[in-house]
Structure formats: C-alpha cells, structure tokens
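For reference, the chain that follows is the form predicted alone, supplied as structure tokens.
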Amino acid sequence: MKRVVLAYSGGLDTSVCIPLLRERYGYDEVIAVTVDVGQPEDDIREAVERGKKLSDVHKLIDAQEEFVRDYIFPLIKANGNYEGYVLGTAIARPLIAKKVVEVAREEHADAVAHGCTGKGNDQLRFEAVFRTTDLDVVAPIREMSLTREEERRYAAEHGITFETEKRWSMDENIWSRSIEGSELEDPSFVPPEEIYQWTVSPDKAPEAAEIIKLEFEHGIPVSVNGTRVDGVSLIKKLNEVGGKHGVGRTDIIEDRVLGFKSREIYEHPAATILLEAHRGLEQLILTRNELRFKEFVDRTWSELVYQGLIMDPLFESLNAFVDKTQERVNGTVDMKLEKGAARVVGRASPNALYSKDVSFDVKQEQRGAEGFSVYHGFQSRIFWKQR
C-alpha cells in the first residue's frame, strides 16, 4: 500500500492535493495532518472537519506550546526580521515539516507532500526539512502548475465546497497574520480596512497611550506588568492589548527567495512590542563590540530563517553566539504604545553597562579626554593638508 502524509491547511490548495494524490499519483492512502500553531479557531475547526471528510486520515497536532518555545523564543533572542516581516510564517513552516514527518515515520508512509505553489517561499521551507529524509517529496499543485481558477473547477468536480470564497490570501498563526493576494498584488492599491483583524487603524485608537512593563531573563520575555505568564499566554495578550492601539501593520515590497518582488502586508502587535523592547534591553547591557557584530548575526540568522534553511550547520552556531550574549539580558522594559506605535520610555537591569559617573552633573576630572581628542581625527587632518 502506497501511503503519504500531507501537510494540510483546510484551504482550497491542500484540500485539491488529496483526491490529485490517489488520482494522479497513485497514492492508496492519504494522511492530512493539521499543525496548530496558533491559527483561528473557526480555520482549525474548519480543517479537521474537511481533512476528515476528504482524508483517509486526518490528525491535528496542538505545537503552539512548542512553537513559541523552540521557534519564537529563539526569534525574539535574535531580533528575527527580514526586510521589516517578523518571520510568522517563515517560522513556523519547519515545525510544521517537522511534524508531518514525525508523523510519516509512525504511519511507515512512502512520501510527504505540500500544497505550494511554484512561485513562493514555502515550497522552499518545506522541503528543506523534508529532504533531510530517504521520503519522496509529492507538490502537486506545483507539478501540475495548477492556477486558481483551474484548483476550483476540480474542486467542484470532487464535491470540494467552501462556504465563502476568501477575496484575500491570509496566513496566520500566534506571532504573525499575512494578507496577499487579489487587488493587493498591486502596490499603487491601498489596502481597505477590512484586511486587518488584530489591530484597529492608527488614528482610531485610544487617544490615551499606555504603557507596560515587560519583564525579560536571558533574552525572553517572561511576565507582563509584575505578572509572570508562560510563552502563549504572554504573547496572546500583548497581540490583544497592542491591537488595540494601531501597534504591529506592516505594508511592505518584500524580495522573495527566488527573486520576485512581492507586495507583503502583516499584522504583529505582539511582536513588534516584543522584538522592539528586546533591542532597546540589549542596548542597556550588550558592549558596543558585541552589539556591532550581534546585528550582523541577527541579518544573517533572519535570513537563513526566511529562506527556510535552519538545518543549515550555519544556523546552529549562530544560535550558540545569541545564547551567549543572552545570557545577561536580563532587566525590565517600560513601552509605550500610542497611536500604532511601541516606543521604548524606561529601561533597567542588574547587568547594566550604564554609568553615571559620565553625567553632565558629576564633578570629575576632564583633562584626560584631551589626549585622546588631539589624535581623534589625526589622518583626516593630515589628508585634508594635503589636498
């Protein structure tokens, strides 16, 4: 018996992939496993009960716990972002892939399988995880180039329904929403309202800003105004309380892997509050040394993290220098959130490299920085001379 697992969202292109994997593929078993990673309700819903109507079997696997501890944690130690996207979906694909696996060697299936096209990123995050394994790799709807219209057409022809036929293209999970496609894809459009579901539009939030306090040790964000919540929790109620002042819309031309352009749009309240409040807490701590050669590691981890290559051996050590200097980020962080924005106000920590003994009202002694600003500019002085 022929059997392969497919990674399955619900939506129109994994839910065509699994009567095209007995039909064209030859498969006698199809296996749709669901990974929750923080997605709606209503969509996780809606997955198991096609996968289960559609699939021969289907399983749903809750990794939200997992994902903000394994993936986001590690995000946030690294000030993840590429091009001013959080990384939400770049992230969580390899757990996803991860999962399907796991889930392939208990079942002994002969293959795994994705829904995505030819022309994104996802094709690429997937299966870097997946061809890390002896199992085939099956992408219909990229082999077949099947277009949107066409994915329809044989989903009716299979008694594949869906209630409302989404006018956008939405991702969503814990850490980030995505929102593509339709009129979007041309950047002259504005974006209506009614894409954005976490945050409310700037110039209608409060008109009185709010301020928490957010409490890190070793890089993570542990509590919340005095209040020491786990991962999910934490990050669910600052998505909530940044949505509700405008915090966390990004509209942005996004370079893709293969070299397309894309019009990207995302919301990420929680992120944008954390990763700020992250940056602003190093800055306290890290030397200017460490932090120089820091922002060059978190460009390159974001980037191995957006082109879907965390198993590269590279990605590995860049983890063990973060974890390195993570180890004295450790202190609070007051932000303020008013009118979409998150700005840091006040910041403290027992491995403060901060000294007051340069203050302005410190009586010390001055001449001594005198030697050292005769030199400072030394061989500009001399070129200019000559020139």
Ligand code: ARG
Contents of the next structure:
Amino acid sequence: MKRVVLAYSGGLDTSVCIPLLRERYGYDEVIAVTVDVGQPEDDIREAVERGKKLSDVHKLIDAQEEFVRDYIFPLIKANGNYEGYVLGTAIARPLIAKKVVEVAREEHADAVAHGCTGKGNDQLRFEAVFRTTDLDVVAPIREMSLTREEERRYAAEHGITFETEKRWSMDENIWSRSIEGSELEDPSFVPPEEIYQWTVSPDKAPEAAEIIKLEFEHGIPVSVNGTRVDGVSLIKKLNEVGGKHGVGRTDIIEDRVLGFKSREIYEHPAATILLEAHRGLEQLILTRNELRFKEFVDRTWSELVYQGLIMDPLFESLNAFVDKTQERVNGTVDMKLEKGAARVVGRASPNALYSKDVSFDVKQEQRGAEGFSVYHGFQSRIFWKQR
Ligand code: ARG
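What would the structure be for the form predicted together with the ligand, rather than the form predicted alone?
Okay, now the whole complex, with that chain kicking things off.
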C-alpha cells in the first residue's frame, strides 16, 4: 500500500497530479491537502469540492493565524522585500510544505508531492522543506515536462473540468496576490485594468485622502485607529482600506532563483501600508548604525525567503538579530492613503532617539561644533591639496 500526500490548490496543475500519481507513479492512495493561507473563499471552496471528488482523502487546514504570526510578522520586522516584491507567495510555501509533511507523518505516507513546474521558484521552496525529511519527493508536472495544453487534455480525459478558463496564472494569500502568464510574460505588454482585483486604479481612487493610525509593539502591528485587532483581521482590513485608495500595485521584472528574469505583477495594499509604516517607525527609534547594518540583514533575510532557504541556520541567526532590534520598535504611525500612495505623515514612540534639545528654536552654545568641523573631512582635504 503506497500512499502520497499532495500539496493541493485546486487548480489545473495540482488537479492533474492526482490521477497522474495513481496511474504513472503507482500510488494506491492520494491524500490531497489544501492549506488555507487566506486564498479567496471561492478558491478554497472549489479546492475542497474538487479535492474530495478526485483524491482518496482531502484535508483542509486553516493556517491563516499561524501564517500571520510566524511568517508575516517576522517579515514585517525584517522589512521583507525582494527587488520590490513583498514576498507573499515565497513566504507561504514553506508553511504549506510543513503542513503537508505533518499530514504525511500522521498518515504514515511514503511520499510528498507538489504540482510545480520546473521553471519557477516554488518547486525549490517546497522541496527545501520536503527534503529535510526522508520522504520521497514527487513532482509529476516537472518530471513529465507537461505543457498547459497537455495538462488540459489529460484533465479532460479524466473528467476534471473547470467552469471558467483562467486567462492568467494567479497565486493569492492574505499578504499578496500575484498575476502572471500569457500576454503578461511580454515585459512590454501593458496589462488591462481587469487583472487587478484588490485595488482600484489610483486615478479612480477617491479624491479625499484618508489617514489611519497604526500602533506597533515590538515591531508588530497591533491596532488600527486605536482598536486592537488580531493579525489576520488587521491585514484583511488594511487590504480593504488600502485597495479602495489604489495602494499596493507592483509591476516588476524579477530575477528568479534559476536565473531568468520574469515579469511579475502583484497587489498588496496591506503589505505596502505596513512595511512603509514599520520602516518609518524604525527611522525614529533605531540608531544610524543599527539602521545601516539592519538594511543588509533585511536584504539577506529577504533573499533567503525568496530562495525558500528558511531552513538555513543563517535565517535563525538573522531573526535573532532582528528580534533584538524590534524590542524597542514601539509606537504609532499615521499613514496617509491617497491616490495609490501610502505615506507616513506622523510617528511617535516612547523609544524615539529624537531630541528637541537640538531644535533650531533653542538658544544654545553652538561653538562646540567648531572642533568637529575642523577634523570633519580631514582625509579629503589632504587629497584635494595633493591634486
Ligand atoms: N514570482 C513570485 C514568486 O516567485 C510569485 C510566484 C507566483 N506563483 C504562482 N504559482 N503563480 O514568489
């Protein structure tokens, strides 16, 4: 009796994997696991229905809270960003993989599987976690090098049907929505407005700006406009408010782990608001030295997440540093949402390293700075004399 656990989204790739795992790979039992990290409710419902029909056992795991607490919050603390991408898909994959492994252990499965192709980053992220176990790893779509067209034909032969044919490939969770594929692959193609679902076009956003007050404790957002909310609700709320103002659209050329450039489009209102606000607060609280050093830590952190290498011991060390700095990141930030922009317009913190003693308005002995000026730029002065 051979048993495999598949990371199942309900889409074409992973649906085709189910009969393939039986027919081509000889598994007697296919357990399909859908992990809810905040996909649209319709997608979850479809995944459950189709999963139940196609697989031997379908499991739905609600991981939204864990996703926010253990993955998104650390990302905010580390100002997570890779080439302008807020890492939504990247940060979710290791958690999905972890849940699949947990089910595989409970069910004494022999193998775990994913439906990624051999071209993207997701295969690497799933397998970096899968391969920390001694379970077999199966990737049918990649191994058989199936094209979308071949997949569709195979699906139809197996009675796997989709109501509407999706024009774009999408991946959504609570942190971001990614849209790619078909004409979008051409970097010069100007996308139609309809690809956006979370945000209105900035030029259609309300004329009136809106200011929201966010409170952070130890680098983590805890309240909106004075009301404390749990992380999942907070992010959902900011996606809604930010989306209304057209905040959080990204259209970039991204360097994939494998080395090719790809055109990527994202929506992420809450991420934009929270990352801007968090950075604004850090500027007030951390020392210049901390900020400079942390920029490098944050970038390295983001690269590891992008590559799916959160099992690297370096990741734990970086988090230890980040957490130490975030002990002091407490306070409030006023964010102005206006026509596609989210800007910090006010910040306050009991831990601010800001002093009014040096204000232009304070009458103060200033000659002390003269000694500083004499030596400031000393080396360049010598250089210019020589030249
Ligand atoms: N380029 C992004 C990443 O590597 C988004 C990928 C979206 N994945 C997808 N299967 N549509 O994280």
